[in-house]
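Just the one chain here, laid out as structure tokens, in the form predicted on its own.
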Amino acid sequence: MSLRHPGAKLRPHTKAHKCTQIANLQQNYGHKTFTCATPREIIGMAAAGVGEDLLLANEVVDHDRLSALAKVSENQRVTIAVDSEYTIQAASHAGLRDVLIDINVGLKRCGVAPELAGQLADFARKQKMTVRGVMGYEGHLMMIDSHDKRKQRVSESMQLLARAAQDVGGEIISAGGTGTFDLHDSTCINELQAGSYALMDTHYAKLNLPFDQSCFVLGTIISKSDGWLVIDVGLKSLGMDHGNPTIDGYDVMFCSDEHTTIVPNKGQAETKVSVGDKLRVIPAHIDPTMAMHEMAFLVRGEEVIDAWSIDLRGW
């Protein structure tokens, strides 16, 4: 990713890994600007001294959280996404000064209509805020199967962002994600927000992206019956919104709170495994999976070489 989007052209998203050690690695690859999804992530990144320019790509209206961000901004640049006069006033009253106008580019989530972006930017400037530019997220397009169709739809979505950017002004046009990392060569954006590429999951793996799966939940076989196995990894340790996890050599029958029941792949003889053996479980959605765990262990083969706290989790 760093080769494709070097330096400030990539604003890595910490919501995918929630780990300042991983963010520090990304910084070592030349990225000094970061995207965050929660105030907690901003505060944690600042406390760890990672990143010089932190963007909260999310609307926040809680005064205490905004005030905590304003305190961070005294020593580190903090920019917050806004999409209404209310969110601008909330940020201004808390003492924040830098904003990006969040544009709705097709995902029915946050963001102001493109044609209203200019007047919202004017309102922010009247509050003596610095409008750094615009952001938009084409998350609804990430998983379109056809690469060509995905590229076309992304181009159309970014045309909305480009028009808004002309009305808003500022130096930043920020968008994108792992699923569209290679589709912005001819769009208007000058920085890409991507996070999942660092760890990957089975959901993004369907797109045959050039990033390797590097994060697994290590499960232990706790029960063995005639034809199936049970491991101690279940709903409470996996992000399940994108479906079941994957285990090489096995089919997942179902997941329970604390268990996953698996059978050998069809046509494959029952494997010689025993209660107590370990299996690597590949999550379908990496972001919520990481948020469920306190620690990540770095391994080379079977050797544990380090342990990193997932220190940006929680609110």
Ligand SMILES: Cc1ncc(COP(=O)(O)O)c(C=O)c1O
Contents of the next structure:
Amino acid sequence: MSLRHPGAKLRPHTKAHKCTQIANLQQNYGHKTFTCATPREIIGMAAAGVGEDLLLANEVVDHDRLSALAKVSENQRVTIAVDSEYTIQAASHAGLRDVLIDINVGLKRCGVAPELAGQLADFARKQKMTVRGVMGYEGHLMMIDSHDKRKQRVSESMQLLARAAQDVGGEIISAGGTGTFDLHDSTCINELQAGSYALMDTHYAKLNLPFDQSCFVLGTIISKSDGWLVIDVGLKSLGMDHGNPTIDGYDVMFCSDEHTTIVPNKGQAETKVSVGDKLRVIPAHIDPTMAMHEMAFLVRGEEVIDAWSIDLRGW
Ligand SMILES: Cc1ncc(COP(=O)(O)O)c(C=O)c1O
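Give me the form predicted in complex with the named molecule now, not the form predicted on its own.
In what comes next, the whole complex appears, and the chain from above leads the way.
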């Protein structure tokens, strides 16, 4: 990713890993600007001294959380996404100064309509805020199967962002994610907000992107019956909104709170594994999976070579 989007052209998203050690590695690859999804991620990144320019690419209205961000902004550049007069006033009252106007580029989530972006920027400037530019997240396009179709849709969506950028002014045009990392025209955006690429998941693996799966949840077989096995990894340790996890050599029958019931892949002989053995469970959605765990262990083969705190969890 760093080869394709060097330095400030990539604003890695911390939401995917929630770990300042990983963010620090990303910084070592030349990225000093970061995207965050929660106030806690901004506060944790600043406390760890990672990154120089932190963007909260999300709307926040809670005064206490905004005030905590304003405190961080005394020593560190903190920019917050806004999409209404309400969010601008809330950020301004708390003492924040730098904003990006969040544009609705088609995902039915946050973001102001492109044609209203200019007047919102004027409103922010009247509050004596610095409008650094625009962002727009095309999350609804990440999983379009065909590369060409995805490219076409991204281009249409980025035309909305470009139009808003003209009205808003400022230097930043920020968008994108792992699924669209190679589809953006550099004349349209000047930074990509990808996050999942760092660890990947089986959902994104379907797109055959050039990023390897690097994260798994280690499960222990706790029960073996005639025909199926049970491991101690379930809904409470895996982000499940993108479907069941994947385990090499096995089919997942179902997941429950603390368990996953698996059977050997069709056509395979009776499995040799026993109660007590461990299996690597690959999550379908990395972001919520990371948010459920306190520690990540770095392994080389079977050897644990380091332990990293997943220290950006919480709100
Ligand atoms: C605002 C925003 N930007 C960028 C991303 C990109 O993330 P990913 O790398 O997982 O596609 C996300 C993911 O949800 C997001 O919410």
